[in-house]
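Next up: a single chain in structure tokens, the form predicted alone.
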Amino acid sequence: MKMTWRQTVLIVSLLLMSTAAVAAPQVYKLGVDGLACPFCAYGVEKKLKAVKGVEKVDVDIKTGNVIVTVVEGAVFDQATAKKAVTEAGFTLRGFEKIPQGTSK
């Protein structure tokens, strides 16, 4: 059976949204004390950006709130985040795992 271009292109679009579906990342809140600047947002950045599986790291000062988003499948769990934040001089406050399809 020959396939047309149309049809190889549909297939490979099904297969890659199915792909996208399955491998959702994991999103994490952290409380972190003692934010109080940008500086300080860039150090607990760095260091949690550096713990393998960690995609992105979006910082709130004012509530000391971390958000961190995981690939799915790596290992992020309390104590990774503890480290993390310890080693960047700060102490970690909360550690929730958001449930996903729901908001930050």
The other form holds:
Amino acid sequence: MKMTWRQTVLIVSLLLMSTAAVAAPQVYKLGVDGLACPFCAYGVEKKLKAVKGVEKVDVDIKTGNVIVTVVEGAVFDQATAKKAVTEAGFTLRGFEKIPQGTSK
Amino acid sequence: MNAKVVLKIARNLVIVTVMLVVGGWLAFVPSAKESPYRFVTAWGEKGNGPGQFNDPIGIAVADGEVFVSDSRNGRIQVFDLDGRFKRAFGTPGEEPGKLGRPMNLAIHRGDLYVAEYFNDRVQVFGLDGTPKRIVGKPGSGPGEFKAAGGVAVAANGDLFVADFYNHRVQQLKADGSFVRQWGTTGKIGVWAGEFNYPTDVALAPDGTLYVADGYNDRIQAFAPEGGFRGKWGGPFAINIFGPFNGWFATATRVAVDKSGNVFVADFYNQRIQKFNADGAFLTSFGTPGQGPGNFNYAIAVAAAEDGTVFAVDYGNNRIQKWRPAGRVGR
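For the form predicted together with the partner chain instead of the form predicted alone, what are the coordinates?
To see the whole picture, the full complex is given below, headed by that same chain.
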């Protein structure tokens, strides 16, 4: 069967879209009690960034929410988050995976 | 028990309560001995361009220049005393010359000392930004740090470092060799000589060491030979926080002026407080907000030779300049 150029473009586009979906990072929202100032926010950030697969950590000291972005395929569960937060000297009070596209 | 007795007991309870409140207020809430400082100007906004900040945290002043640790941007920015941008140095990273969340700063004999939280070290630069040397490495042993928060330098070149996560203050020789420490490594405490996440240190002209004992909401002072000299911040200075004169809600910076007065950044109370060398409250300035003279978390302070005070307004991503308004009263 001879493939038209339109079919070729369509197949390549679908392949790119599926690759992008597989490689999309996962985002988690952690609730952390006791965050008071950058000194402790940086401590949580430092510990979480040391976890394999974590590529970005955003800490909001006003709300106590920590947004963690993890690369696709990496293991990041509540136990991992709790260990990092506890080692930083704080208490994990919430852990949820945020559906992609709603992380804000 | 008849109504008369109940009324008498109630009246006595009210009297005792009032006496306790008044007595507590007189004992633990000092009045100002100086008038507040006068707001002069502010500069900065959020961003990564010249004169913009992303988490400004530390500040130091020397030779007509203001040095600011622009923490999340991983750099030091330098301004003149009116806030005009002069230069910047450093980028985020671990290699020499790069910075991992620079925190409180100190200047000593033409060198800038930068406590680095992420890199667990103190990095020394020339005031022009030339990287000179690195002191310390990650860990909990002698001469090692777990999140260096602040640094002070003695006349002989010894370093005093607030070792935040190790809950101690270390004294090191200029080459990084260990001299001694205050506090027990890794142990939080509220009594004299113990720490709860120390954030910064300062040395007075007479050699007194002041420690911002961050989460104990107090300042501790130690004599040059190392002995405990005193502490202040709330009743008995035992981790009781509050908004009153002389109390703190997370002390993130301690700085000393040339006369020996002590300035403290009172983070959650959105103000700078000033004390004499013995910890007697003198005055405070700053209120919450985004306007002139307002702070959105006051995180650091530094005093210039002429008495001008520069403060870091963390949440508003700006630097504020204040001047004394003149003495009043006693």
